[in-house]
Amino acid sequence: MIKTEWYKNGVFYQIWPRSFKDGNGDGMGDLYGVISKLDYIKSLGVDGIWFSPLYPSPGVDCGYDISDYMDIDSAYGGMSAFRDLLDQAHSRGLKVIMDLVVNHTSDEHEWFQKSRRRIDPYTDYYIWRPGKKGGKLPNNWDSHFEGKAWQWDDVRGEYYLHLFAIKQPDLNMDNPLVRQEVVRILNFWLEMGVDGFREDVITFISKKEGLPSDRLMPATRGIRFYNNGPHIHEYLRQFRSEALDRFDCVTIGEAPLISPEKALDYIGGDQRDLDMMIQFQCMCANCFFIDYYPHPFSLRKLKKSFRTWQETLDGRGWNMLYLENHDHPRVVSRYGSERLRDKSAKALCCAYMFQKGTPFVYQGQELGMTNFKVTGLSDFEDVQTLNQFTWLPKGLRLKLLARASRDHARTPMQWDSGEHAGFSACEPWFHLNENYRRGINVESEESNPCSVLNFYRKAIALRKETGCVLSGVYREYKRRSRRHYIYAMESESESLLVVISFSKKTTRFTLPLAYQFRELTLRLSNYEKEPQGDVLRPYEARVYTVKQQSSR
């Protein structure tokens, strides 16, 4: 199979389906929703969409334990409404990418259940240990979800390891019975027609040896043990050489902790790993490690995180490019102004859709959807929310998760000012952001040329049309600046400069050196009124496109 690797030219949006749109008027979104708004979806300028899971789960983590990895869930419409969208979709030009989970499974799936009554061949399909002597735990590991990684089975009668919720058990992929399900499973959906897959924490999916306790790192003990682990290499090359291979798909790994360096290990050169990896450096400039430990929104770390990752992959690895998805709270509200919604998401937009890579839109980023308004902590429904400072007082605990709960994201899609926002007929399954009453939705948005939503396809239909986004080379300037952030895709024939503030208030700036002779074109901007020359108005974004000067 000849790889075109079609990726590089395209911009995918995902779709996290309980929140997208109702279409069986039961509360939860649906294909059949889903479907009804392909041509939306495709009026955006995108080329693909990447589905967050689909398929049967008892959903303590929202879809990510999976209960059978060959079906789709029946309350989204089972496997003939999904059929019917991957042919709706493709009949569009629109990719269909699945997400893969296969560090864990749910507790209720069938190899589970039979690896914990010892029934060949499943009895090694998890990671099963005795207590240690006096009935101390395997290891001290620390879950990233629910305490401890590890959790007693009384029909066992051993601990399974869990590095993620309770009810999310590890796979054994030291099994090769284990690995070749997981051929099975690529091979199941690209048969269908699947064009490729999100890979989720796969990075976390080879254990070291021995499993050995780790003496380092408080709150995530054990990390270094599994990231990145012994084996990683050869089992990821083995699902490309079985699965991948045999398709002209695309892949992309979600990678915590990954620096550039170590992510070229997996997709540089030509017989690389995965195509792409999910980085969350550039989710890191308002918190430490993780969302949930805040501090400041920094700029300068930010555009930090952009130039590293841009810097260390050209020409040797392609960047994954986003600023929202279903792990985070909205970034309007994280990185933007609330305050300053309109001017703030569209600045967003601007700060990473023309960089060098393939950028992914998360489902109403483009209508710049903000943070839900949290009033007790019986608002969540995530499972990582309800077990973070479960040991601090009520009403500091409340507010630090009402900064940093990944249900912001989850919350139903905005359709229009009516009834649950147009998102269903009936009371939908999670909170609504009252806001959509205020005109953040599609309906409205659709009808100002000035919406956020029509700033994302102006952005997008201009970096498609401007071919040194994907050749150019990447120059940051002004690095060191605490309010804007000022950058270039540069190409022997044409540039594009991208100048954008991050203060609240107005601001002065000068053009890179390398600009201020030259014929600029504006091309895009979020603001109605003409620039104001070196003076950039709060959260102003200006994008140019450069005439190469001619040499002499």
Contents of the next structure:
Amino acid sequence: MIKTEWYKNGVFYQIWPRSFKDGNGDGMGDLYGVISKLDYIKSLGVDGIWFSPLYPSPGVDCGYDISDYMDIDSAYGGMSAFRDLLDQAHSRGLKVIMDLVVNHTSDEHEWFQKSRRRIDPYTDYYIWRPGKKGGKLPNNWDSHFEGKAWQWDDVRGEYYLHLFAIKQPDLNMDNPLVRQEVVRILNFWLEMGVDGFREDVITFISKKEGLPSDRLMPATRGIRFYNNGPHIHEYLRQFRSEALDRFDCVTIGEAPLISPEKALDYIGGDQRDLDMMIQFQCMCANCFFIDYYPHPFSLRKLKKSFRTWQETLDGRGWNMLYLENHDHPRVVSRYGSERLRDKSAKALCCAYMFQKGTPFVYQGQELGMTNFKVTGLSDFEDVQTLNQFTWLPKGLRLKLLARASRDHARTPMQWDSGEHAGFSACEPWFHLNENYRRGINVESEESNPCSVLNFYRKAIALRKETGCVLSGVYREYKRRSRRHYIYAMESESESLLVVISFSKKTTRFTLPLAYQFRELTLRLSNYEKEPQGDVLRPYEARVYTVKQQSSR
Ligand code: NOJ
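Please show me the structure of the same protein in the form predicted in complex with 1-deoxynojirimycin (NOJ), now that we have looked at it in the form predicted on its own.
Below is the entire complex, every chain and molecule, led by the chain shown above.
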């Protein structure tokens, strides 16, 4: 099958199904709801949807704990609703990609139930170990969500490995039968017409033989023995040759801690394992490694992450661009300003929308949704959040979690200012952000030409009509500035120049020399009043196009 690389011209919209739109009045989002909003999604100018998991699941990790890979959860409308969704999306020219979660399953998956009872062929589907002398765990690895990475199972009389929650046992990908299952899953959905996969923590699926104990920092103990593990490329190639290469589809691999150089091992060259990678450096401008370890927002850190990915991948690999998804708090609250929400949401849109790669917009990001006001620990629902910092005094813990919890991205989508924000006819499964009453909702933003929503539409349209975003070369100016982010996509015939202030105050800037004597056409701005020369108002963002670049 010839791969057309259609995704390179595209923009994706991510749906986290529980909180997008309730269509059957049970308080939880579902596919009926999504179908009713396809025209809205299309109106954004996007080309495809990535769905976080829709499969049957006990919901311990909101669907990332799968109990059947070949079905759609009845709470979302089951398989018939999914087929309908697929048809209706395709008829609007929207691609549909699924989440492939095969590092682990739910412990309620039939495979695990049979594996713990040693019923063949499932006996070695998971990573079982007897434990060491004196009742010690098989090794000292930590799980990312719930304490140590091993859980004793009375039924089998052994420990199993779980890199995430206790109810998410890791699959044994070294077992050829497990890899055959993955191939079957891929073919099943691709044959149905799905256009690709976002592959959950895919760089974790191959563990080092012997599962050695680690001496590194406690929080990530073990990770160097399973991240980019020994057989990862072999396994990904098998998935390609036995399934993915038969279809004109896209794959996006989630890759914690990956550097751009390392990413090229997966996405570089012609025989690549994956098409794009979800990196985390752009999510670390206000934290160390993961959201929970805070430091103040650093524009220079953000710019550096953008720059190194743009420069390293240029001509060698394709970037996946994002500033929000279901695993991080809202970007306005993290990198912008809630007080200057409108301006900073638009500035952040410009900060990534014109880079080379495929941008993803997360539900509600296009409205400028913000974090909700946390009042107590009982406000949280997420398994990762609830297991963080359990040893800290309550007040401090609450403060840290309120800043970093993924739950901020999971409040229901704000459709209007009426009851339950138009998300549902009854009380939603999770609390709403009360600011839906204050204009942060689709209905209000539709009717305001200057809303964040309409700004996203304009930015996506401008990205698409300006060829140099895809064909040009990324160049950053004034790299050392702590307040301004200035970058351009430069091609021989045309350039696009983006000037953004991240300051809450009015500041001055100078145009890069290369643009000082050019005719700049202002194409997009987040202020209604004309720009004032070298004065940048708080969070001002301007996007210019320039015909024929200056000779340098
Ligand atoms: C990454 C997913 O994005 C996240 O939501 C999930 O909790 C973990 N992987 C475990 O599947």
